[in-house]
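Shown here is one chain on its own, the form predicted on its own, set out as structure tokens.
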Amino acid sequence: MAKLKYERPIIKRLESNMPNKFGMRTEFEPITHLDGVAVSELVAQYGSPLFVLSERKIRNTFQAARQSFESRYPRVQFAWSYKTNYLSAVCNVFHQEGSWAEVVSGFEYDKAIKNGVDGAHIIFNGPDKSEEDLRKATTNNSLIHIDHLDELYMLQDIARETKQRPKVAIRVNMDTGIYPMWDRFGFNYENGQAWDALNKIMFGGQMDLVGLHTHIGTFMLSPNAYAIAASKLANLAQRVQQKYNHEVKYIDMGGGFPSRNTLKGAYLPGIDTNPTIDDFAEAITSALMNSEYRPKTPPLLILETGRALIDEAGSLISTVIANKRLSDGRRSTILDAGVNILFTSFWYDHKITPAQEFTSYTEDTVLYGPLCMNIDVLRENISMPLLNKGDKAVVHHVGAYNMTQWMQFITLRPKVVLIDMDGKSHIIRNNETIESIQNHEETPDHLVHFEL
């Protein structure tokens, strides 16, 4: 008979009424499989740490979001936010579902073109569009969202020189009751900047004004803020129609919808408190339909949703390196995934669960990554079962931004795999190697040789 492993007893206070600062309860269910594929098999085949994306979850989430809006408004178009996750396999899943591309740089624009997106179905946002970018977008008949007057004047010069008519919208920032206000991008509604820009476009007569755009913030928790924004854009469209007898063809509400993650400092879990896509769809569509803007055809409603469509489809598998006891007595567990690949751990208290059976004992634990930096903390305090060296853990809801904002720092970035609709796994981004890093380096001849 095998000798049982000793586990020291732990005294834990029970919370039976109001939740404490860590919430009402902690869920302890092992996540041994992702989309029907065993975590242990994924690690054995692809290594650890490992990002895993679910194609089924992406498609189901997108279809549900589209249904939320299309059941409330006659003309809806989603545009996938490339900055949220621009791995080509991910982008193409959204494009297969009918989503256009929304990009914010020349790099992302070129990536969308290489993915096979028609130029007319690319929305070009952002403040840093070069003259070359604008010429390319104009030639490809893309939708250019003007961010500032310098860009507007540059586009006018391009139109005058090339005899082409760029299809443009302006980005509008505004007071929606959420502070601090996102007024860095675009033209302000309240002080008249937006109306001034629209007049410059219409009087110039060299560009086709086709839309109005806003993006009021990120991880927004107030559907009513979107209702205010939609009403203000509709008001601008109405003023353009009255003054110039010109119909604005689309209203682009941007993105910023939250996922089900829990923001740091939140008292209750995001899964219980964050508004749903239905909440935002109801607020936006009702505001548009109740506005005074009445063109011959209802304007196309464009959504640039990113995070809310991909976050829950992503998981990060990690392996326990070691356990330690801190000087103040707290338990700490070191995982092989750090903040260099899990950037969102600075924003969220990610749900993290063991990937194998475990004992009934739990303890408040600090979860560290492997980096030689004191800031490498995945969770500052989480009630976890006791994990041993070599055990696996799954970090949930990591599909947004981690694979675009990650960095090669101290460790190399890992593989990313996609589990398809049939439960088969595919590498969609390979892991870095010392060779792939050094391929970008150049060493001057006089620094090649040395003696120690």
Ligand SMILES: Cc1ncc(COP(=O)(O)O)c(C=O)c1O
Contents of the next structure:
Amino acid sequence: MAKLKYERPIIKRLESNMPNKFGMRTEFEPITHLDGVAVSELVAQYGSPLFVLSERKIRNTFQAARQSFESRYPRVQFAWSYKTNYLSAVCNVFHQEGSWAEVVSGFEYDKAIKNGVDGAHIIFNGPDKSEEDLRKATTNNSLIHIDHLDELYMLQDIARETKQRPKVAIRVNMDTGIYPMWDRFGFNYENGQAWDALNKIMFGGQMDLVGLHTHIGTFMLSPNAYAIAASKLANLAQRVQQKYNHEVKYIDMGGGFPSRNTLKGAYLPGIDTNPTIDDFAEAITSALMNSEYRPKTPPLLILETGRALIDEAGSLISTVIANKRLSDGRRSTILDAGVNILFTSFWYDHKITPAQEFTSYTEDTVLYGPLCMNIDVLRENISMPLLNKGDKAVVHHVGAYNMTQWMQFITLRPKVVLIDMDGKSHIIRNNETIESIQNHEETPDHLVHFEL
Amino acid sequence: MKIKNNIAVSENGFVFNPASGESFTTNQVGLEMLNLLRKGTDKEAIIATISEKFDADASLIEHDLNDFSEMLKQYHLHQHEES
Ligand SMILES: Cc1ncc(COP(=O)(O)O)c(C=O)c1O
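Switching from the form predicted on its own: structure of the form predicted in complex with the ligand?
Next comes the full complex, this chain leading.
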């Protein structure tokens, strides 16, 4: 007689119907395939852990977001926020879809150029642009978003010296009713700094003021904050038009829309509660159209959306290393992917599902990564089906920020693969090897040898 | 380890402790182990019985049985050993 399938024994107390801190059981289906490719096959071919990106999901999400804005406003341009995920293959999917590049450092700027983005389609943000960066961006006709007065003066000097006219915008920070207010970047609206900077640019006469920019925060849950921000930028544009008879060509609302992840501490899943791109599009475009700013052509509306366009396209496959019982009786499961490659586990209660069939039994579980560090926790409380050593789990919606903010720490960083529109997988970033790390090190001669 | 005599266990894995009023569920392997423990079966015999019936090797079953016994203690379903 064939033996029965073994599942490790569990016993669970039945609580009264109150949801406990482990939440309701949310995942009823194993995710055995990503874009039609079996998780087990991906692991066999590329190893574990493994980041997997879906080209189809990126394109679909992008096209839906563009549609949300273009159905409400005539002139819309997205610029891909490089810091959110600057793997070249990912950037180029966005560029193929028509996105410009939004960069915040000389490194990211050079990466956009290497990817083949025309300088005039690069938006250069951030507080740290070197003189060399600014010269290069000026020569390439890039859109330079001035962050502070020192930068404004440096750029003015460059313009004077090189007889070139830098194309500039200023970054504006403001009160949009959101706490905490991001006031460390750009010029403040309420206290008049922003207006002051605009006057300096217009009076100086050496730069082309082409736009106004703001980025009010990230994972913002309030469309109304964007409406306020758009009105304030439109108001500045109108004052410039009135005083100088000069038309600001674009209004750049930055990024900050939430993805469908669930923030830590949220009671309900983000997928049900976070506002959608449509909500933000409605708030922003209405505010612009209802404003007093009436140039001959409506200003181009630029969006630097990052997280909301890529989070859902990324998954992280991981393998169970071991199961343990904690002293308080909770189950703990150790996975081979840690917080060093899944930085967003500090932010989100990531959805994590087994990649093979399971029964209806679950246990309140703590999911740990493999690092020898107390902070290495992927989920503090999750009601998980029973996983055995060697089983695979999929962490969902990890496409934003993880593949740029990850650290090489204790373990080596894994491969990233992209599944294309035909279901074919491609390595888009190779795993690190000991050589990738050692090649950057030098050992002085007198430290090469030792005896123990 | 022995299980308290008054614990009620149904065929489909529903477990009731009349002393505390608490109820529990257990899965198929858990139910087998619980019933064997109730009969006072020793560890080696339990492992042998389970490995005959289910597709798993003895070392895994032993590991899981230890873990399961810990959980039974956590829930106060075991008999206090006489010292
Ligand atoms: C200037 C700027 N634009 C766009 C973004 C992208 O933001 P998000 O990923 O929240 O959409 C950021 C992120 O920090 C940013 O600083």
